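Given next, in structure tokens, is a single chain: the form predicted alone.
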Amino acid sequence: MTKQRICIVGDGLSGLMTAVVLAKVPGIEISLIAKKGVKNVDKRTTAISDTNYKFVNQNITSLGSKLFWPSKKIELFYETSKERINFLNLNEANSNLMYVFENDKVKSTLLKEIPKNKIKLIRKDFKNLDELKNYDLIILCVGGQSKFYDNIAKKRSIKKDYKEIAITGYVRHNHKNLNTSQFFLKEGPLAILPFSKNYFSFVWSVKKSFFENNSKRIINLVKGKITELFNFEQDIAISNIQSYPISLRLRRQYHQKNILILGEGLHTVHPVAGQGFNLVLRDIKKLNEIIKYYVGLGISIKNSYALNDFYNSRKPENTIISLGVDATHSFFKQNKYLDPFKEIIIKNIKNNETLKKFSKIISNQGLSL
């Protein structure tokens, strides 16, 4: 039988976990299209949830434990005007909540998955999807902002302009046992992500205006920001700083025909539940589910409804997830006339155990459930 062809475009975490999975359908031959001297160091890190990471490490072996640290406990904190509230903990002793990877790391890793799994790799400057007309499946993994999504997706998308930075980076430091945390301030959430004893990431999502007055010592500000909310007392070492502008995008239409878009060009989040990449991940399950349900009946996956199948199947979630992301940053924004009945609520959130346990299944399933 001849195996059936998917081209995927893009060589970030999307594009190269989406090649990697799929290459262990039988019945399909995979390329991956990637720009010709192109090679993007990502100096970030990113969060999964306990069933993302198990699903990861079955399909890719080769990662290995070693590239993820795990987390038992997240620690969420509240700043009002008088004090820093620690309004929900969660905890797991027998499991772990949350696994947090190197992305340049993880890509790595990737890559030379790429040989062994047969994947063809194409370095080329991608211009034209009619190029690709010989493929049966089509998938689309090239951020966000790409001009191709203009021919795939009339529906108007959902759309928002956050008018925020998210600032990223690394701390060195030299305190033990430091927990994975977000702290709902002033200026904006920050996500502490631990990724090795000695080592956490950081998020910070502020205020663009915050941002661009205060961008010539924003190194010195996230330093003593940090320092002050964990009682550094010996110095830390901040690097690997980036940022980038924040917004909502939810495509309402995932394909055309035989294209489909994957990653951040379906759905765009704000960082402060780190969804983001749980979404893709859960998406690529998913389609690998349903591309080895239609090869292994035979059927053509460009003439059947695959990726209708596909589409019925994630949008709910994808909406759901990502609209709940937004609410609840627009819950914690600082407000002075709302503030004070928000602190009721979130003092009164601490001892509600039925909260805690919707919080870590929808963190860590989805609505999968």
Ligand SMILES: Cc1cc2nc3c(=O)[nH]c(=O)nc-3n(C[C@H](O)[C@H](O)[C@H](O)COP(=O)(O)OP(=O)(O)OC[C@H]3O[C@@H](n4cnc5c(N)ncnc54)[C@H](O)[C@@H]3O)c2cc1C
Given for the second form:
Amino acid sequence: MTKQRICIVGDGLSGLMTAVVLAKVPGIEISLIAKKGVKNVDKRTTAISDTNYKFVNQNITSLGSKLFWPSKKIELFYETSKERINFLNLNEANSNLMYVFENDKVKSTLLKEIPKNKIKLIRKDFKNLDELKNYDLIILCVGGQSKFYDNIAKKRSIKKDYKEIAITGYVRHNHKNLNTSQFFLKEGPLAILPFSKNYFSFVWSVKKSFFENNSKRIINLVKGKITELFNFEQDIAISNIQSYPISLRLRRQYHQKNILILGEGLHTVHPVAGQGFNLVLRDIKKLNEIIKYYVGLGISIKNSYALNDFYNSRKPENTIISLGVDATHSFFKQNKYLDPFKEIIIKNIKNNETLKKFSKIISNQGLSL
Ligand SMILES: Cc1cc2nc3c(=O)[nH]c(=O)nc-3n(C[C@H](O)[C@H](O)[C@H](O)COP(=O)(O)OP(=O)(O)OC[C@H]3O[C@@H](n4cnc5c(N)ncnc54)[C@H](O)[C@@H]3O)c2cc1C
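Could you switch over to the form predicted in complex with this ligand, since the one displayed so far is the form predicted alone?
Following is the full complex, with the preceding chain placed first.
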């Protein structure tokens, strides 16, 4: 029987992971187009849920346990004009709440899986969709913004420019037992993500104007803030500082004919809750199930309802979670009129066991409860 041919464009985390997962479906041949001469320098970390970690683990044979740093506890703090309130602690006694990995290391591991899974790697800067007309399915994983999407998703997207910048970096420290934490500070949310014994990464989302006014002293500013938050007595070393503009973009249309958008191109969300790649992994899991089903029945993907099925099963969760993250971000934003009411709500959250349980389930499994 002739194999059905899938072409994936883009070698970010979404493209690489999609290629490695779909390559295991019998009856499929995968090609992956990756830009020529681009170095793997994504010096960021990503936090994924326990369920998503298990999915990644099932699909990458060479995944060393050292690549993923588990976390059993997450602490959340809210800063008022007078104090910093530890308003919610999420704990898990017998399992992990989440895992943090370094993007460049996981990308290198995924790249090693390419030849093992007989994926054809084509190194070129892809320019024209017509080049791919002989494929049964084309999956575009070319990041948040690409001119290719304009011809595919013509319906208007939900869009918002937060006018914020996410500052990211790594911190070397000597502090024992540092927990994963999120500080809702007056400048913006700061996430602390331990990824080894003596390192954590941070994501600090601040107003664009704050970033521009302080661009020359960002390292010292971050250092001072982190030292103060944890009462560090010893010096800490900061490296790999990077910055990313933050926006919200949700596609209303996911595909046209046999061309599908996946990854950041489908949904770009605020990093405050670390949900972007978690949604992508759930998308890949569902796409894999659908493709397996159609190919298993001997139906041509090109002429099937596979992409409609994908759209119908993933759009509700992608929209609800992304807008939920947007609402969380708005809630914690400083607002002199609403802040006194927020303080009352926040002080009451700590003892709400139902809310804690619900937050843990949603961030672990999404809406597939
Ligand atoms: C600050 C920050 C923190 C985050 N933290 C988390 C987190 O903790 N948890 C979480 O779940 N998510 C997080 N995310 C989201 C996560 O980083 C992304 O969802 C993830 O990296 C997937 O990106 P991607 O592969 O879709 O896109 P990209 O990483 O943008 O990759 C796109 C790829 O396409 C390639 N490409 C583009 N054009 C072409 C072309 N013409 N030809 C060939 N190749 C092309 C590019 O070279 C690139 O390799 C965070 C995002 C940000 C900005």
